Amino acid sequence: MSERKFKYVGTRPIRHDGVDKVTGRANFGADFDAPGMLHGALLRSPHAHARILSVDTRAAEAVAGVKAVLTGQELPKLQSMWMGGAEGGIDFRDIAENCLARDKVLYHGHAVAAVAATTPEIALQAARMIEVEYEELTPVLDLEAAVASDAPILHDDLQPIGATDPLPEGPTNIAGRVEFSRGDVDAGFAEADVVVEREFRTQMVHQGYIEPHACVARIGEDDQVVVWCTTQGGFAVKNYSAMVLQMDPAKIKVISSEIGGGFGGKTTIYLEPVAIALARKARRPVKMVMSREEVFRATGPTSGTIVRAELGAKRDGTLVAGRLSMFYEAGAYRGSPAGPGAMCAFGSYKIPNFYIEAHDVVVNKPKVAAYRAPGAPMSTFATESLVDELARELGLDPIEMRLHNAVDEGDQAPYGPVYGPIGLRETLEAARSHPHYKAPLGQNQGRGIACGFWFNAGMSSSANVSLHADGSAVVATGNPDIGGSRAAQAQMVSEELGIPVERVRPVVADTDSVGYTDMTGGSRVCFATGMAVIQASRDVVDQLRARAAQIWGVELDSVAWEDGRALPANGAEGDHEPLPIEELAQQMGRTGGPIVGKASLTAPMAGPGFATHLCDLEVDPETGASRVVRYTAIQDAGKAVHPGYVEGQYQGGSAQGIGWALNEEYIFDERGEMENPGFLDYRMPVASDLPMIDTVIVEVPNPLHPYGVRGVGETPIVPPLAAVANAMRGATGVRFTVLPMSPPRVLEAIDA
């Protein structure tokens, strides 16, 4: 890809949505109210595993102010409809039953019934008056128990998906299996001079978005539904809700609010179908807002995992063989990120002989949801820890060993495709030459290095670019902005039209106002929706050139576009004065009417992302408490459209990964009830817990995008678990294989 000179792309304009957010004017999910609105509340299961024998709603219905009561039996009963392969997909029956239980409850906090009333207090009171008779069943609370031969079965009709060879016959809690392999693994290990083998474990952790789930549903006399909600994808809410309620999707319009964090956790539905059903029953709008406790107990964390890993290398550090057997908790219903975890585990290295298997396992815990590079941090924790072990065993510099084995353009990814131009090697070289890597360490300090890979997604996007009479523009897309996409899209329009970014207004449109767009996730928005924005902008430019040709009385190919102006070209030079965009816009009415550029596309591939992280950690040997004293995140962005936002993504992913490594975990009692469903006891890092996270943006252009962009939002959370663990090994001399490395666990290991 030839080096393009940019005027607006690569700059750092003030964010378009910033003023409304810092002044409190921006409307988030719970900020919207509708005239005559009711408030919804849910009754949730006190058991982790139980049959529902009966539900008596009469007492709740008799409460003054209650306008509607809903149970799962009143909603359509769906057949299992799995869409997607073992590497990722959804089952609409599972989504429906997760929103409101039917015959069984499968985790503590599972929604059983709902109430709509005139106040939130009345709704909660009435919900508690619903009488449910349960037959309590033995809960399955860990992976070993779930796959044991005598395990209680969560779903009698569960059919495993994927590679079937070692899957059990008959009822099982193993919902799926993925397998990747290359070469002769046994021969590869026989060739190795050093082999390291360990078992690694991680716990369920939550995305930790600050804004809880919230929505308002309104239904008209014509049965047209409008939903306002906090979501990463309005079209997903529209289509999933229609499927759950067996409605015509054309009757549902979704308006996405501002979003106070998602990180993958708002790519599904919980409240929306329930609010629609209550609104239909009460014939009034219904608002539902989760409490923080409900968010923890009943929305998707990411999986707890067990990873059995083995890696072999020759004396010079060449990796020759690898083997992984992985088990991921899906929660109550199938759909863990075991597949992506398997895809990414060996993604950074040339390993000629490997075998990877990953299992999707149901347990009596909340159904998991995506969390930023879903599945990859856990498998990478194992592989990068073993690479660190091998470097120590062989007496090699950990960066030099990684450089020796790093994948390059033309190498094949473990899951099949051949890499195009990639920047892993450049991130490692940037780490090697960074002052952080050469800085001296203090007492009780250690330094960890880890690489990470995420494949990034393409998928479908649409965009409209409208020109105003003053020459300014509006760009409308269907992606909620969770990472700076509005500013980046405005910059792309500016780059193509040649107008200042302040004269472009980026809009997140509702599902009736823009073409179908897949959700904000998979690091796809700046890449795929950005391509749609560029194409729509170029459509506007082509129309402007046609208007100029009309005004000048020349052929279209005699008009060029540069720096916001139509210029005569191909022999017309000297005969006409340049026409600025403002002048052309003023003449739209006389030259053919409004100018609107449109584009819709499906990007089947995306440029993969690679990162290298450095972590310095200090441990107090008296208490086991640790703190990160220095952290540097280095990553290939392809092209950083808005470098400030790119750096923010690197820092945010690093911060979340550090929390995951050191403190965060779901803690359940023996009955399956979460014991720490709040930020006081679920220990997420805050600003005072972390140093300023340094960033280095590497740019190896991605040829699949007009500007060279690759997604950057997910790769930053992949290396931190291993980087922190490798630093802990350096600080304590102990190899930790279980996360989090909380003070009691660290102190116990030091004392041992």
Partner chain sequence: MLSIRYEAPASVGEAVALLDADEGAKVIAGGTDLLVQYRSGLREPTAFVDVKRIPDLMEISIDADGLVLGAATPAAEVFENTEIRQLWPGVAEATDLIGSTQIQGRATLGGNLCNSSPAADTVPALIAVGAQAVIAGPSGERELAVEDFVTGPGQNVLGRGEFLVKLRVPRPGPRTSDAYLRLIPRTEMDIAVVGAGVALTLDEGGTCTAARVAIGAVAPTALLVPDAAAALVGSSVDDAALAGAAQAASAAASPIDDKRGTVAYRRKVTGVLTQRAAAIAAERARER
Second form
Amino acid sequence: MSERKFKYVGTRPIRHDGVDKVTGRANFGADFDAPGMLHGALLRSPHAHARILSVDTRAAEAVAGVKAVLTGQELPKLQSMWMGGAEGGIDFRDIAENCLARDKVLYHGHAVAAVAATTPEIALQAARMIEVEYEELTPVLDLEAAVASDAPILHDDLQPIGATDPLPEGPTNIAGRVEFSRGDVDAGFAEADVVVEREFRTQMVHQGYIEPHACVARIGEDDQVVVWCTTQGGFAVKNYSAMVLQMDPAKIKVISSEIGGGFGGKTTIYLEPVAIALARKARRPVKMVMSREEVFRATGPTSGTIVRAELGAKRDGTLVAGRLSMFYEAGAYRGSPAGPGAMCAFGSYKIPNFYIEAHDVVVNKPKVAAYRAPGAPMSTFATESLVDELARELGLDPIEMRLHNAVDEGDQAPYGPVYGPIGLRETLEAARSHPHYKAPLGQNQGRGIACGFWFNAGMSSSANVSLHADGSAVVATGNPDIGGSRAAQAQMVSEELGIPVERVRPVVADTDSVGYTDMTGGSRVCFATGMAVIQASRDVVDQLRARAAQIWGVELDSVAWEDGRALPANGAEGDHEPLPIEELAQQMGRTGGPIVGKASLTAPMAGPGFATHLCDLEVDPETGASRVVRYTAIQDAGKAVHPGYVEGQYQGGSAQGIGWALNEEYIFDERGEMENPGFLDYRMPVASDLPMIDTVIVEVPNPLHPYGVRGVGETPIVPPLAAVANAMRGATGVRFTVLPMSPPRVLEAIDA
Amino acid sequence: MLSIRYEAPASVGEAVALLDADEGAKVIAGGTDLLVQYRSGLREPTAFVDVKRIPDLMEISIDADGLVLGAATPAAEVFENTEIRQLWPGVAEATDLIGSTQIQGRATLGGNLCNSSPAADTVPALIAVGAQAVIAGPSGERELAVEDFVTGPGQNVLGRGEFLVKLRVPRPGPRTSDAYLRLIPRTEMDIAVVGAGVALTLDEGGTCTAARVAIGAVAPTALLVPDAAAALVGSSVDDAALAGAAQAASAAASPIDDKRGTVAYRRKVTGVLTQRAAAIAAERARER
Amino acid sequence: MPKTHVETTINGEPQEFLCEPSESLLAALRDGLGLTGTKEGCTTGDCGACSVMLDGRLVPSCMVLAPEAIGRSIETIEGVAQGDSLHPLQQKFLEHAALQCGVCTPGFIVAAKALLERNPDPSEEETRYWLAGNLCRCTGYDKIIRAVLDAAAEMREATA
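Complement to the form predicted on its own: the form predicted in complex with the partner chain:
Below, the chain from earlier opens the complete complex, with every other chain and molecule after it.
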């Protein structure tokens, strides 16, 4: 790729939606009201596993102020149909029954019935008056219990999917299995001078977005449904709700609000079909807002896992063989990120012989949802811990060991494709030369290093760029802006049109106003939607050039576009005065009409993202309490469009990973009830827990994108689990294989 | 729907009358425990009796006898008081550990005591400095030691119509100081897994002449541990005495396993924190 | 049971509203008065998104009963900017890219403003501990802390 000189890309403009967000004017999911609106509330299951024998809603319906009551039986009964996807798949029957249980409740907190009433308090009180008769069943609360031969079965009709060869006959909780392999694993291990083997465990953890799920559904007079909601994908809400309610998607318009964090957790639906159904019954708008407790109990965290891992190397550090057997909790319905976990586990290294198998296992816990690089942090926790162990056993520097085995352009990814230009080596070299790596460690401190890989997604996007008569532009896309993507899109328009970023207005369009766009997820927005924005902008430029050609009476190829102006070119230089965009825009009514650039595309591939993280940890040997005292995140961004928000992704993903490593976990009692469904005891990092998080942006351009952009959002959460564990190994001499490394667990291991 | 009354009495007498007349009425000071319990359905009061408009409840006064602290004074106000920080640094640091800055704008020492959680941060600190609780009720005022106030998890000596009006903390003598430490997994925003408060007095030669050690979150109530104090008295608060105090504190602990920590962990850390708090208190006493 | 009539002062202006006696100040601000800049993240006082000033003290508005506001003075995020002129903290949050999703931002700005009013020159550590009750899940806090320290420096310079 030729070095392109950018004027706007790579700068740090103030985001367009910023003033609204620092002044409190921005409207998030719960900030909408509709005239005549009712409030919805859900009755949730007190059991983790039970059959619903009967639901009696009469008492609730009799409460003054109650306008509609809804049970799962009233939703259309769907047939199971599995649709695979890169970050896990979906089955609309499961989505429907997760919104409102039909015959069985499958986790504590599973929604059973809903009420719409004139106030939230009446709705909640009435919901609690719905009488449900349950037949309690034994809950299946961990992976080992789920795969045991005598395990209670969650779904009698569950058909395993994927590499089904060794899967059991008959009813099972193993919903699927994937495998990847290369070379001859046994021969590889036989060749190894050192082999390390461990079993790793992680617990369910939540994305922890600060904004709870919320929506308002209204039925218009023409029966058109309008849904305002906080989501990572308006089109997903529209299409999923249409499937669940068996409606024509054209009848549902989704307006996404500002979104208060998602990290994958808002890529599915919980409230929206219920709110629509209640609104249809009551003939009034219905608002539903989850409490924090509901968010923890009944939205999708990510899987708890067991990873049995083995890695072998030659004396010089060359990796020769790897073996992984992994189990991921899917929660109540199939669809854990076992697949992407398996894809990423060995993604950073040239390993000639490996075998990876990963199981998707249903348990009586909330159905998992995507969480930032779904599946990859857990498998990478195992592999990067083992690479660290090998380096220790072989007396090698952990960065040199990794550089020795790092994948390069032309190497094959464990799941098949051949890597194009990638930046793993560059991140490792940047780590080696970073002052952090050379800084002395204090007493009771250890340093950990870990790499991480995420494949990134492309998928479908649309964009419209409309020109105004004064030469300013609006760019509309269908991706909710979860962390500054609007600013980046405006920068791309600026780069193409040659107008200042402040003259571009980026908007998140509703689902009636822009072409189909896949969700904000998979680190795809700046990459794929960005490409659509660039193409739509180029469409505008082509139209502007055509107008200039018309005005000048020359051929189109005699008009160039540079710096916001049409210039005579191709031999016509000097014949005409340059025409700035303002003039062309002013005349567009007379030269052919309004100018709107459009683009829709599907990006089948993306450019993978690699990172290397450095972590210094200090441990109190008498209490087991630990603190991250220094942290550096280094990652290949391809090309950073807005470096401030790229750094923010590195920092935020690191912080989430640190929380996962040290303190975050779902704690369940023996009945399957989550014991810590609040921010007090679900311990996400607070400001005083963390140091500044240094970042280094490496730029190895991605040839699949016109500017070289690659997705950056997900990779940052992949290395921290192992980086922290490797630092803990350095600080305490103990290899931790179970997360979180909470003070009691650390002290017990130190004292052992 | 049942509706809850809001009452804001202007005097202690009015508050007693309201509470005596309605057993379901609950005192709200900062509300940081009560409102959480109310919203989760754990408590269903018939009325909130807001005591923050009663002047006695909002008082901070310090004289030759010591501190009188209105039970509804927000934690932030207590911690911001430089004289309190200087005279009772352990009580101040325990106060500063209650929740976040925001919570400290609401939460009160009185509420911390009346909520009667075994893990309350200020309770061991107050016990260590010999604080007294002043209670108002239908038959007048009574006063008792803080260590006698809480009778079990969520339970205390308050009878019908009674509520906590103020705390009295005796002024420390020469070479007397205190310290409080707790263990939480994060650096802030957690409930104590273990807490330890120590107050002690040294003579001119540096020998400990009096000590009180209290531990929290490791028994149904915060505990005064005389054996740990005895290990310190007569010593120069040296390593051996500190180890003795640690051992005694660990032995006195009778913790439970829960989502915040295990029995073994809590027992061990009780000793560690007792030892550290005693060392800090001694260091402070030497400087006074 | 009749609703409670509350007369209070919000962002310097007299306000009155009716509320349930058990309603939180947060709900009264958002649902009763349309001041939705104050956010609800947990209703248990653990996230800081609903931070407001009550008689000059930083509090979680979810932990305040609405009737407690009678005769008090409340400041919310809506009162931080003066007309079109942003508070230095707001400006620095924008310049430092100190927000990603932005839902925690109002609470952070209200809390940071309270800090700088008490301590115009806080250390990084003081700032981190003061803001420990404001959860942010997007940024890892780095840019937030830098924005607050930078705003503090600029405000000191302006008053020097």
